[in-house]
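Only one chain is shown below, in structure tokens, and it's the form predicted on its own.
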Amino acid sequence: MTVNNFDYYNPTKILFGKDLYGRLPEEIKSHTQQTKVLVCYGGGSIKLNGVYDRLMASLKDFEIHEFSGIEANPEYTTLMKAVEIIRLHQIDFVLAVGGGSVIDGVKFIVAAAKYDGDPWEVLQRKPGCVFEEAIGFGAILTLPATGSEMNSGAVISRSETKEKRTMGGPMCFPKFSVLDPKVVASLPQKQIANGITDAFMHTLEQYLTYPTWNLLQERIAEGILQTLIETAPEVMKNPSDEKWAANLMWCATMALNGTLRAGVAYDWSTHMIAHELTALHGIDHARTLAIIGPNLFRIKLSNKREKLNQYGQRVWGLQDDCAEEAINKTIQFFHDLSIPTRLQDYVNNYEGTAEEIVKRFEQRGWENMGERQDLRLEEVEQIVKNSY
């Protein structure tokens, strides 16, 4: 047991705090000589919470183009319309204003705009198809959850084929991200709960594997989990309390900015399975993680027992051999957030879901997953069936 070899790279500049919109012009100008900016956002909530007005006031000296309607699971066909706008107007910088879905969508947009070919083939991992460059972009975070504001990964959906595909690369890091905790006050309870769950599961995927000798990463992960446990009831009760909102926002960013994975084993099989639940049934990403995660931990209990015991003792204050109790504590944490953890709580027609997911994994060659590369397809099928 040692510290695993690792490369660590994160070029994103974080502007954290209140009333930082006035710094946007200088940040944008440090990355482009042009004055054309494409502002991308979702359903228009930024026009209700004041973000849009503050943003536009700060960008009054730029030629602004707007693209709205990026979905909660950003759609390939929608995003390609933004790519056309960039090419038509020769735009050289993009601002993603929203949560992880908008930021993920913009990562695809800025890479696809520079790609000569069918961008979907890149997401399908076709040989020779890869994003090699991207237009520069920044992010204004309005929903703490996915950590997309400080990483290079994205998940893109295509509803006509019921697929969710991942992408990323060094060119897909935001140049800068603005994190203002005040926006949490305007979020619905469901979105706050989703954000907490998302950050919690991102941390567990990089922590609940097997012990390594990178003691710092172990403690950072445990610190994020403990902070989320402490923060969750307070921010749910009073999202306008900026001290709790700030802690949630920074936890969500730190959970997936590359720090936790440095020198340790990580899993991501929960995410791989959960993405298919969203693709097939349209369930919120965070909620699919809460459905799959505990059942995966149980199926791989023999592999994860040592780390589950550590998690139970250090994070939940349990004693001795507490792996099963630690899983139950995790489920109760989700339930306290009003996050159901069964597929039947979301959809009626779920029979055949497990078989369809296994079929998709077989087609992609995903036959050995998890931190030990020993999660078999028959186990994947059982995990999903146990989640019904």
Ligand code: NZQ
Second form
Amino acid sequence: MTVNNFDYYNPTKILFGKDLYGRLPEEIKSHTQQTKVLVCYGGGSIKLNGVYDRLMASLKDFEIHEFSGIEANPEYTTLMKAVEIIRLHQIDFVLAVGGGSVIDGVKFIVAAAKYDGDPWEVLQRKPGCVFEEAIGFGAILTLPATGSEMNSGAVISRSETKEKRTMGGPMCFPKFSVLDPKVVASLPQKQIANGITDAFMHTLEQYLTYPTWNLLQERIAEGILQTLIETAPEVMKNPSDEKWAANLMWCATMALNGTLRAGVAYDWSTHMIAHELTALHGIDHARTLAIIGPNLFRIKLSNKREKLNQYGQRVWGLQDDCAEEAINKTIQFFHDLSIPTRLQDYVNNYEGTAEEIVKRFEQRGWENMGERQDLRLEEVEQIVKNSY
Ligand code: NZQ
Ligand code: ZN
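How about the form predicted in complex with the ligand, since we already have the form predicted on its own?
First the chain shown before, then all remaining chains and molecules of the complex.
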């Protein structure tokens, strides 16, 4: 056992803290010759919490075009309208202002704007269809959760076919991201809980595999998990307390910016199964992870036992052979955030979900996921059924 080989690349500049909007003009100008910017956002929360006003004041010397209405779980058809605006006005810099959905949506927009064919075929992994370039973009993060502000991946939905597909590539890193913990104050409790859960599961997906000799990466993961456990009750109680909000925000970014995966084994099958629950039933992303994750850990207990024991001991302070207890602690952590962990807590029409997911995975050839590429489709079916 040794440290696995790895490439580590992350070009996103982070501007972390208060009152940094004044630096936006200089940051934008370093990436475009133009003064035109397309500002993309969601359903309007930025107009209620002051983000929009502060942003517009800082960009008063720019020609601003706006695109609003990017949904939670951003929709392909909506995003294609923004692609048209970019082409019509020949815009070459975009600002994403929002949570993971807006930032992911913008990653799609900037890549699709530079793509000649049907961009959905790229997400379908049609042979020969790839995004190779993108327009530059920056992000103003308003919801600590996904890490999209410092990574190059995105997840795009198409509700007409009930699909949710991933995309990405080096051209999809934000040029810069502004992380101001103040934004946490206006978040509904449900979204704070979602953010904590998503960051926790991102860390577990890159940690609960098998031991490697990358001691630092394992301890960074444990540090994020412990910080989230300490931070969660405080930030839920008082979202305006910036010291806790700041810790949540940095944990969420660090949990999925390429650091944790360096030199270790990673899994991601919880995410791939869970994305289907959002696609089929519209359940919030983080909640689908809380439904699937613990059941996947149980089904793959023999693969993950050593790391589950390490997690139980180092993160939860448990003793010896504590793998199952560590899974129970994880479930309790989600319940303490008022995140239910069974599918029936969210929808009534869950019968047939497992079979449908297996059918989709079969069609896509996703037969061997997980850190050892040995997650069989029968196991996927069992995991989903155990999650009902
Ligand atoms: O629409 P707006 O007005 O922005 O309101 C949003 C939305 O209703 C609201 N909100 C955001 N910031 C707020 C706020 N409300 C009040 N005050 C604020 N400061 O919160 C709601 C949810 O926002 P959304 O962006 O959907 O949440 P999240 O950040 O959890 O993103 C979820 C999306 O990211 C994808 C998920 O699949 C899902 O589509 N993911 C992206 C990843 C990536 N790019 O690396 C990884 C993740 O695993 C995940 O799959
Ligand atoms: Zn996630």
